[in-house]
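Next up is one chain by itself, shown in structure tokens, the form predicted on its own.
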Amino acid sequence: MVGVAKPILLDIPESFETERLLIRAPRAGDGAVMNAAMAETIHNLRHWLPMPWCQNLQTPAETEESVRRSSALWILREDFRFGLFRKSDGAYIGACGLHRPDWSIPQLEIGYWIRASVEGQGYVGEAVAGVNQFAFETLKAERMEIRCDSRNDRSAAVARKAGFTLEATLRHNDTTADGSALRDTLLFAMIKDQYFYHKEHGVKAT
């Protein structure tokens, strides 16, 4: 039988490292630094992303009750999202997050963005390479999803780089962040014996 039947009895530890980034679970109190970075980031997520949050700048108050929102959903195991800290200077620089998990396969989709100031240092491709890697080994997923604008050339590299498949463009399936006009979204994945082959073979993402 394949799939998890009560996914809230999952023990699921609450972060991780790697080379750079400490990963974890959202907690209450980070509000005030998550906010911070969308505030310098807002004007680059509002083109690509149609979340609230990333149409208007939240007050800090409605970050930290969307932090502890987040809080509960980790603990229901109904979504997870991860705080990117730089392991340097403890500094919040983003989030990494597996979304939508449907349990009785068991597949789930990363969603990531990166604050303004950090761009270009290669912190997405480190932590959606950690992500995917807790999806499969951990939480033992079967298959894993990215999906993004067919417009947004530097997540679609993101998407390539770690590894993921074009599965397929679907066309007008949504609409623009702005809900001015339709677009395409593109349809990476990757399935588990993917993952362990380029694992066990040594195969880089490119």
Contents of the next structure:
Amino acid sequence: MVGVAKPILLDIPESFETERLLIRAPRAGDGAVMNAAMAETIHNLRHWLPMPWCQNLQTPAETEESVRRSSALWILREDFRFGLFRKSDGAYIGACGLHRPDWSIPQLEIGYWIRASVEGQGYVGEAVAGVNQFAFETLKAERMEIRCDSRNDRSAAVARKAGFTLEATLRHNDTTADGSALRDTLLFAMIKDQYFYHKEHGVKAT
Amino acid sequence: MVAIKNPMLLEIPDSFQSERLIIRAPRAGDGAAVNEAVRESLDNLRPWMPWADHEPELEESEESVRRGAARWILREDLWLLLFRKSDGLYVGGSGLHRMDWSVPSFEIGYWVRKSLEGQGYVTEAVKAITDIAFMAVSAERVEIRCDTRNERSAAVAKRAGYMLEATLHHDGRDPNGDLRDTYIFGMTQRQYLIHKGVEITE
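Rather than the form predicted on its own that you just supplied, could I have the structure of the form predicted together with its partner chain?
Complete assembly follows, chain above in first position.
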């Protein structure tokens, strides 16, 4: 038997740390800080992410509801959102998540965004490395994916730097985030052997 | 009081106490305690509870408490576990179920483990959960339903001050597949406040 038959019975730590970040599952009460980060960043999110909360800024109450819903999805092992908190001052700096799990493999997809005021300091790379390690070592993933709009150079750079391999450019497989035109999607992936090879020999950016 | 538009944003205490009990939402790790009590009580539960039709595996019980924790957050079902304060022993299950947030109304369900029957734990829990429903969750109505042949369950509803509103004839089948009648006991917020001696201003 491969895969995970009953993911709800996996005992999964709800938080872990990287050098500068506390990475943890959402909790009731996180809505306010998350909403403030979204407000600051919505002009960036709108370009690349089609989800309604990236297109139109939520109210703090809507964000709080979504935080609570995601803590339930965490327990059900259906979706893993993580908040990124800077250790030095506790500031909420963005999110990184494990989405669309296919437990029969297991495979998950990493998503991420960073608040506008702390861009360019390597926090996303650090978070992706941490969440990827969590996926391979704690969730026993066999394969991980990162997908992004082909024009989103910064997002693609994160995937390459984390050692993911570009497997495909899917032409016209989606619409742009605002729905106005067709777009191409970059599909990056890493498999388990690749992850442990990188771990032993150092990550090679691709 | 008015309908609750977004129950997910309602702050509901997920742990509270009565004289002898800690009453709280399910958590990961509670499966073992629940499993042991269900196994001990299966003969008593089987005639009344459709879910008590087999000996649950430990993993099944653990899965169900984890699902219960998620449904709590989503406000779809508020399952409550009863623990004895003196020694932490799991006493049985209760909760606020089948809610209609537009009223809001709830149904209280309950069972007690076989070895602790007859000591008033269920009545104590039902009274405390009734308080939470009306005071913390602003219920307008709380219901208790049971098979008309389940005299002990009906006695709990009466002792907790609920009023028999109806006997529904042949409205369901018992776990053996035989037609059954159901008692509906109800309590309104007004009735609750009068019981508690709260002065009501119109």
